[in-house]
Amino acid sequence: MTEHLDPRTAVVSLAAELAAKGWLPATSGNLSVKVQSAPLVMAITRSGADKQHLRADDVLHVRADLTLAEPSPFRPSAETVVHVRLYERIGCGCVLHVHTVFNNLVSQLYWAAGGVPLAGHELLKALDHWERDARVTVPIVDNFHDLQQLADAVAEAARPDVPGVLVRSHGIYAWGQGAADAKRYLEAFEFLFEYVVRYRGLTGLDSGGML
């Protein structure tokens, strides 16, 4: 379990996973693990690294400012400052950001309506929404160039009791307090989207009957 690895390495271990999943594809995405709160220490994945062969001098130690907290010739990912803007604004312990179609697709298909409507699925248990009728809307932002524009559009976006941002026809991000939760997260949000975009392909109708 990734729970029990050092940040590096659960970082190498969820890019094996999501990877074989086809959600990190062309070297898209990136990951990260905090490694410490005060002051933030992050362990994230280097730009233009391929996350189906991660090693794990891939993945580098970064503080908040941007600047590498260890040695290395790499560069961390372009997006990291969403990374560091997620931490400082959720608290939470890892943060993951991939591509997939549906994700794209259910961020265009929702963009007008700000958001992503979710009602009547069982997965959202794995959302930690347990209640009755539970519903939750999964929050849009643009795809903005500038990326510390985007950065605090995502974090301003962001809502404790719901663990992902879309971003328009470009990924999500997913965030939890560890690994295992981010994961579980970015699963539940990865499944619900799909059956989103195609529930409404075949009916019309967003799913679970709202208009």
Second form
There are 4 protein chains.
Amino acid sequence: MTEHLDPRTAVVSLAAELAAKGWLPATSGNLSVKVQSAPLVMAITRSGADKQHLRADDVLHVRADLTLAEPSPFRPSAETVVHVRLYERIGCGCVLHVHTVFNNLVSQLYWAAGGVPLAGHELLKALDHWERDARVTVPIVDNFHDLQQLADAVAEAARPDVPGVLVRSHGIYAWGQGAADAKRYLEAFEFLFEYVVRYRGLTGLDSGGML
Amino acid sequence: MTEHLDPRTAVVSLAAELAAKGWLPATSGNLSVKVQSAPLVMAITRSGADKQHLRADDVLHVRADLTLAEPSPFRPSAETVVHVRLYERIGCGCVLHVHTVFNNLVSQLYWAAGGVPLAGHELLKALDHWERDARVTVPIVDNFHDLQQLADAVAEAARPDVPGVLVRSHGIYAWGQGAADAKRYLEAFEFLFEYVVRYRGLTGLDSGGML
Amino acid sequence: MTEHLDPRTAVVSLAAELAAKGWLPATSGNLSVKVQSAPLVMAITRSGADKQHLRADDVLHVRADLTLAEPSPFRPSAETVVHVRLYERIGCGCVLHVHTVFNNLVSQLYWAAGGVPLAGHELLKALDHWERDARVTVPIVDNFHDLQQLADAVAEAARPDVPGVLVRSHGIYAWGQGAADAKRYLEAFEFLFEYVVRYRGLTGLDSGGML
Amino acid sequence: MTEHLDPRTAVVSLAAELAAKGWLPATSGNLSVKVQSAPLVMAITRSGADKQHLRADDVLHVRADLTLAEPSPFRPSAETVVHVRLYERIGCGCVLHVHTVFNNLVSQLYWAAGGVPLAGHELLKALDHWERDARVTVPIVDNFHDLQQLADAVAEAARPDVPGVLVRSHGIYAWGQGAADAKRYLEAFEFLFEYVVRYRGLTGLDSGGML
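Moving from the form predicted alone to the form predicted in complex with a further copy of the same chain:
Following is the full complex, with the preceding chain placed first.
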């Protein structure tokens, strides 16, 4: 549905959907859709906005150097720098960053392991892994206090076969060619994280016992 | 409410309801309602559609050989073949396939046992088991990579007394004479699966301790 | 809000609210509001209706002998007899019967104890227990296959200080002077049941460790 | 969004949002926004209102001595006295009091410790803790039966660095300069409480293992 929307409207629509799931609590999270590639301009949520009530003027057009491409009384989210680095590194068209209890739990439970192993789940197909016996690991980076350092760490950890990186006790960055892809990946990650957490709670085993 | 709707509209309505429950994450799942029996034509969700925004033209009229009975730019879901085999085997009027964390959990927890035993629950009546001391087992089949093999396994596992089959770490296929029956069965399964998982988490016992 | 509604409309409104919480899955549950006392007439949900889409003509006016006080093509819920017995025994104005995973869990976990002990919770005030150190026990009766027997058991178990009775692996009957009271009691019960189940899962202790 | 609303409308809007999350069950909880400081007048929910259907006339203008500043047939919530003491002590502009299963669980689990320790979580920034290695403790006070005693205990426990106080087996009082701040703090608290409870259930460790 977000396919045919202009970037600003797509961000408003994504905010409404993800906020309704409870994935953008306490004004946290930030969402962006690319407006143009060279030079980079993205439409991104402003800092401090309540995503449950996001309006068109809460979405800013921002350049790679964090200046505004269109005038606004607001400033972009402090984590815009992570979006910039992901657009530069991946060449994607949309970046979604959300905080959920389950993505925070897996980021801590699998911190020592360096990533969350996922295998043997049908929903890996929603992450574009259609091969038999698909197996991927979602990387986890530390929650660096310095946001430039965080941006570098996320971009460096990003792997071609997994469209997301977890930040420890913080949340996930997920991305896609467009808004619909990014949302599909994000929903698949969150489903799998909840599954992994609950399975571990029931059995003490990793990744649903499929490894 | 879906009783008096034409099949395409019934599918759109079912998608809206089940997506609102979070049962169709990441464009997963597929839903169909039979249009005619001989030869078989069904109205089924297209591949890759976001069920939270399903529109009438996201629902395709498809024949048993997977060709389109009405022109469309879209292609049917890859799992249409499972629906075909269930319509042929059961003679039902509606097939619902959804992925939930709880149906994934029971499919893995009871994989070694071959099925999920259910007994002593009032909601077995919603599965049309009104007899005293009702007891049923929901079959679980492996998540075959080959979809024709999956379709055969699901259809073969289907039992006359249980309107659903679980696929391991994948989801459930549930069916009914019409859309309302199929939805009632699906809601009953999901309630019972969540109950079984939570009871086992609390006590380590199977099926709510009623076996 | 249900205070000023006629009984039929109040039932439709209650159905919409409780179905939105997921408390009336798979067409289960039944809800009634008293129309008149002597002789008894109640407005009650018909058998088999999907409560997520309940309409005014899905609510029947029924007498104590289960005959219809107004013509309808539908028949009343099979559990109407439990409502009748509660109106007769308690003299209440509204009866709500719902199935939730958490009320099913407590009904099984506390079956051997004969009831769910509740103490030391602020929400006991929502059950009209404003006294210091309030302590109540919600009775649990067996899920008798014979509905007349079930009705007798529920009515007999009903205590003046607790506006609800659990039925084992089935659900709860809650009642009040009017629809607003009954809904308040039901929401308090469900909150407390979820609390008790989760606390026990975390600590192995009963009733939030307040006994 | 609540920034530009008059206090009464802001309370109605907050009630709708927080009730939709299930945080105001069984007519519990109370919400207020300051109308003026000297002398204090606040707009606060009336006693016993169903927050899922709150209307403008369910919000009362009340003075520090609990008299009505505008005529109304209703009386203010019994816990208005806690709001008064918080406005006097903190000088805040909005007070939100809600009951959730997770805030009840942490209030009991950490009762012996005197507070819930929180550290190493990104969402501490939503509580205005932007410093590296932020660490705060949410105080817990006993659920005094006498409401004046409760009000004194809550106000006395309030710390400048944490915009909330838990009441044991009861709920949380959270506050902010305005409605938007208070809601942001409340959503951050509830997210962190759910995280702490689930992490403890999985590992037996406190505060997500970050202490």
